[in-house]
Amino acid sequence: MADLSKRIVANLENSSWIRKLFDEGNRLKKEFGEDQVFDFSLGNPVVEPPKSFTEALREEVKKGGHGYIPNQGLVEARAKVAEFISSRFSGSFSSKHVVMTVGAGGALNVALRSILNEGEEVIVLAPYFAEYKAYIENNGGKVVSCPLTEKFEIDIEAVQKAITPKTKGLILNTPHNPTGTALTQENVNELGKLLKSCEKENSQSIYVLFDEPYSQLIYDEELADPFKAYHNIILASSFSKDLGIAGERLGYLVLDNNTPDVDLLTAAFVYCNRTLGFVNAPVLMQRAIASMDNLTVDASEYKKRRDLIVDILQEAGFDFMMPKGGFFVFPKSPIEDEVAFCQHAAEKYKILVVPSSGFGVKGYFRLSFSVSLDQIERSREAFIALYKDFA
């Protein structure tokens, strides 16, 4: 047998179902054709990229050029970051210090890398995005899972009780991966005011991983804007989501000019893009972003599906919190054990949803409505005869 890393090893067991339930979407893709298969397991942007984007990576093909650029990313790329995160958040924002990465789950690993020593503890508000606690022990530290509230707000009597000498850092998704949550400004500045208390009476540094790639997509509720709450945020993200280009792995870490040893902290960022081995966002995806007149996108086209599956789920009997933004919605299980559920969902109707486990939590069921409205609209009957299973 293999001699691999033990926590990895672990890491691939725990995460099993996942592998069963791809598997299992493929077998019956196959036995019955897509057409009749409900698959809501995946959050892959459905909405194509907006024209000015593809026209602007057309011009920049034909121009050439595809060498080694700096670390840091070009400045022209940076510099369209910094205007687009100053048109939507409050802070002072410079190319200076962005950094362009591989995606956000670059931009967290390279953030983590810099900021944690070994045994340093990261508060994660559970449910959480499942690779949270892979990036944070990729990087040595510790995974303190803290839960939200019922309506899937920030807890903060929970998040104070975690907090220790040790936590470095508290990860902070709007809108939010599983539940579609989108934080209040209140419950944002409430979490500043603690982590403000526990670092004056402590004397340590806690920083604010704000990871927000579905910022853009949002339908009930404004931005909550984490820079009015807290001076040490580190802003994480990418245009996998809202310029539905996921696959081009293009990210960025963006700093607030005025933060604590700021030009410090982009060196360490630039530091570890390299040494991680990602060495720099892809240079093509970058020269194309730069040279869009925005960034802004149309949101609608997320509005319509969530609408519609909301509807569904309803007219079905499904309890869950409305989902503000993203694309996704977070039932509870009907029944406790909520991997049997997506299991007997799985085998008998063919609707493939993923399990809360791999949330760090018990009694629920992502679903992903980036998908087509003709595949929404056509499980309406097939989540409605599901849930009769077990009224």
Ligand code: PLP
The other form holds:
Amino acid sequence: MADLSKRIVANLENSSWIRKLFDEGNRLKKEFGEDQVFDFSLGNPVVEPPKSFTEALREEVKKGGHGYIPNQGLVEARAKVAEFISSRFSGSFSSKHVVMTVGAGGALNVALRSILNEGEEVIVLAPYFAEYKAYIENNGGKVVSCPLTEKFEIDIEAVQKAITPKTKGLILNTPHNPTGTALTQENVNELGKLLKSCEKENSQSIYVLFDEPYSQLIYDEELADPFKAYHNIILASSFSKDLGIAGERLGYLVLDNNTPDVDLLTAAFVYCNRTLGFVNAPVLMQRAIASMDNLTVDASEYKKRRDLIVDILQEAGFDFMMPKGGFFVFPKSPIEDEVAFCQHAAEKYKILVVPSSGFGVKGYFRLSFSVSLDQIERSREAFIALYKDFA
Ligand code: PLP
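Based on the form predicted alone presented above, generate the structure block for the form predicted in complex with the named molecule.
Once more the chain from above appears, this time first in line as the rest of the complex follows.
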């Protein structure tokens, strides 16, 4: 019998419901045909990158050069990221404090590896992207789950209670997976105030890991700027969703030039990027983005999908917060047991959605509208009938 890590085996068992969901989806697709199943379970970007990306790639391929590059990444790619971040957030950014990574997932692992000592705590705001737990535990940290409010805003009092002398970081994600909501500047300012007071009163530096891979997919309002509110921020992001190249694995870590110990932190990121085995982020992708002017997909394509799914869910009667960015919506399950609800949706209507227990809360389900407009429109009657079953 294989003698595996107990932690990994336990995690495999805990995530077996996700496997079951995928198996069930595949079974339904095989039995009834792909177009007969309404699969809203995956957060895979459907909007293709702009033409300039394909053109840039073509040009870069012609040039050759596929060897190792510096672990921090190409200076021209880092400069492009610094420029991109400067156009979105306040602060002072330069190529010197940017590290190119293997996606946002790689960025978060590198950042957590760099800051955590064994047993130190990282606060995640629930519901949260399920992989955070694995990323924190990969790097010896302990997950402390702290609920968002009913409106999926940061609950400042709850965060205050969750902070202990062992707290090293807090992951902030906006626009948010899984709820699709976006934090307000006021709410982020309050968090900054709390963290600053911790630093003043307890001499405790808490890093905000600002995970923002959906920040170019924003529909109704301005994105909050955490750099206006706090100083110990590690920005972790990627071109996975913003540019629609999730499979190409290009992400980045960015520090404001005035972050305390900025050079040491950057050096730690570069070291961890290398020694976690990433070595360097994909070089062809770095060269491609460095030569492009526009690093964003056509977000209006996602907005169309958002508007259509919102219309359908409202017509059906579901209760949910309006998604402001990204490509998820997180309605309340009409019955307490959201797993049973999702099973019913799959079995009776071939609608595949993800139960919220996977994101650390009960009573909701996540639906990704990163699917074809045609699939969304065809699902209308099924959603209406599904809701009626519980009305
Ligand atoms: N953070 C959040 C909130 C995500 O939703 C995802 C991917 O779904 C990631 C990080 C990881 O992104 P990447 O594909 O760039 O590693």
